Amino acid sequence: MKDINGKVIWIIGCSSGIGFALAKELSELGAILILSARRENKLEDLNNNLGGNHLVCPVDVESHKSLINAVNIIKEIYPNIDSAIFLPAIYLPHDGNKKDIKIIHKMLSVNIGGAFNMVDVLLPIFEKQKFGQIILCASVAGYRGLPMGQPYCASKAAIISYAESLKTELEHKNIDVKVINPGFVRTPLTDKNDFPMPMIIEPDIAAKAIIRGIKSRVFEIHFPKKFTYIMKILHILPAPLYFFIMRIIQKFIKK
């Protein structure tokens, strides 16, 4: 997608943090956003907040009839959506304490479960229109397994796994996928950390690194690239090598 002007862009998980960001900056660029979270509220102001010319559609990630019942009203609207961004993530502090697995099932549903269904729903769509964009966001969290990193770790390998199905199924069909691996990005989420977060952004740097994702033909958007290459170094070494080094920061972070 070279341009972005007058593209229609659905970004499911803008009510705050990175999301609400992206919209703004999208918006500027000429956008014609939907505008998708759970808090309907959030979204009525975001979109006030930008001119109120876009489409708020409420959705529960969760619930594979709610993302449905969205699609079945943005084609009511519009006769083509040409990107999809799936940004909604449940994230618990690293802090080495037991997990309620009603909570893990929570996040998992939610990380996971939620892009699943908005994959599914939004493919007979770019099929039969024969291009689409879909954009999923997981994490530099998802390179490896981190110390007291689970399960939110897991969730986010799981979504560039699949990023990475996509890719190699969807292309021939003109159908373009990409997975956004940010750093530390100051959102509510990273606001829960109790710990130094190097090389941390603000979400209208992250929002711009993401719409030069949008507009190029790279697959793994991520940022900031001081902090993501030291991760992709992690991620490359051998087993035994990265196992002694967690050994060493579990054991400064349990300090």
Ligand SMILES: NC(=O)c1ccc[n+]([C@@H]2O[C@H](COP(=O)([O-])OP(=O)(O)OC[C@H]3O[C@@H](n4cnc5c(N)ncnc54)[C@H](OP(=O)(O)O)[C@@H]3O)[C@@H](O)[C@H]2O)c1
The other form holds:
Amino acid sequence: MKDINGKVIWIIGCSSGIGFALAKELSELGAILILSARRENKLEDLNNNLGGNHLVCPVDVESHKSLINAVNIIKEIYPNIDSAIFLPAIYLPHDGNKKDIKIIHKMLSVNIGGAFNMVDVLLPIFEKQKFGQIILCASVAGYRGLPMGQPYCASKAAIISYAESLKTELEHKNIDVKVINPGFVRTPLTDKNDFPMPMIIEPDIAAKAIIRGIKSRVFEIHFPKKFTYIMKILHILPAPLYFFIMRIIQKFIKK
Ligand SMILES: NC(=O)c1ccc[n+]([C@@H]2O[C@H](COP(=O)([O-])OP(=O)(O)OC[C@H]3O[C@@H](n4cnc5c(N)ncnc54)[C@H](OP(=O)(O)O)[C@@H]3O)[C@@H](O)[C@H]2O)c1
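Can you now output the form predicted in complex with this ligand? The one shown was the form predicted on its own.
Full assembly next; the chain just shown is listed first.
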């Protein structure tokens, strides 16, 4: 998508954090936005902040029905959707000890199940209009299993894999698929962390990097580059060397 101006872009997960900043940047570039998340009051505030011309459409991505309802509302107003960006995720810092299995299932349900729900309701529309863009947000935490990372890392690895499969299956249908792999971004999600977050960036910087990616032909949008390239090196290390480095990091974290 070379030009953002006038494009209908559905942002799911924009009541805070990266999605919130992305909505502001896209609105400034002239996009027509559909603003989604669960907290309607936050979405209304955001829309008012952006001039009130966008569509507020609350959804809970865990519910397939909620997304079907949303799509039916959107279709009434806009003949086409150019792009859909999936950002929702639950993250809880994991200390490596046993966790409530209900919380783990909830994380997997939102982070992975939510993405499948969104794609399921969008695909018929994109196939009918014969174009579209699907952008799923994963994380560099999905490159490898990190200490204290489960089940978040597992969910993000699944999203990367899912986006890769979708790209191979949909590119011949003129549907562009991309994945976003951020490093640390200062948002309510990372505010819970009590460990050092190297090279953390502000959400507006993340939003600008995402927009550069949306406008380009790249599959993977990753930032900040200095940090993500370090993570990419970890990604390609042979397993014995990777686990050796992780042992050292764990000792450092526990100090
Ligand atoms: N921040 C980072 O350092 C970082 C790094 C790597 C990847 N990421 C990824 O970036 C994405 C955005 O994260 P963020 O840092 O901006 O976190 P955030 O501020 O917590 O934003 C998460 C958004 O998802 C929405 N959401 C959560 N559950 C939902 C549900 N069931 N249905 C619909 N919307 C839901 C939240 O709104 P409601 O509560 O109103 O529903 C919120 O708008 C996530 O996928 C995250 O994993 C973040």
